[in-house]
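Starting off, we have a lone chain in the form predicted alone, written out as structure tokens.
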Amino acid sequence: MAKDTQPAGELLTRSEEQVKEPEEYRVLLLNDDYTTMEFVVSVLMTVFHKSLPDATKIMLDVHKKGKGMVGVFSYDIAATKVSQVHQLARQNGFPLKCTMEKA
């Protein structure tokens, strides 16, 4: 049988460790005269799992103000939704703009 090899009357405590919250970064698309509002509401419905009202709402924020704000993410988060916009922008012919920056 093995031994208790902590002292008798010693307690263990558990030091306190510092969790930083991650960084949270704005993810917005930009307005261009080429890219239909009917793909701009499909890509924010497909890639930001937003509803159609939604969609729409910020789709026309993009198309009357140049750009929208579509979320606030973690870098790692962020970084993918605007490679997956550039993707599907490009794959359908669109020079859909989507960026990010430190919220």
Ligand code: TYC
Second form
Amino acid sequence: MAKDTQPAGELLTRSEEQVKEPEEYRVLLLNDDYTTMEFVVSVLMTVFHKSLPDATKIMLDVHKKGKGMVGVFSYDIAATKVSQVHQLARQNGFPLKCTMEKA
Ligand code: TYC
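Please move on to the form predicted together with the ligand, as the form predicted alone is already shown.
In what comes next, the whole complex appears, and the chain from above leads the way.
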């Protein structure tokens, strides 16, 4: 039923199709041969608020496997974090790459 034809006094309900869950995005970190392990750990701690043990674990996982997931966020938060990682990496002369994909 169209919204503007809803009878007065009736509870406004939406069909399942109309209710959009907020879309989530995985943020991934990519390995490279030039970014230092220390820098990756510091990025994970500052941008993603990881503890030192968690940041170290994620960094080593990415180092070994080529890429790895850092977290799942709304589109805007994910895009901001990707951009923060790239900005920090550029400022420090590292080619570190970070991407996002629909979860
Ligand atoms: N492979 C890098 C090195 O040996 C470390 C590294 C880990 C770089 C994770 C990027 O996303 C990365 N110095």
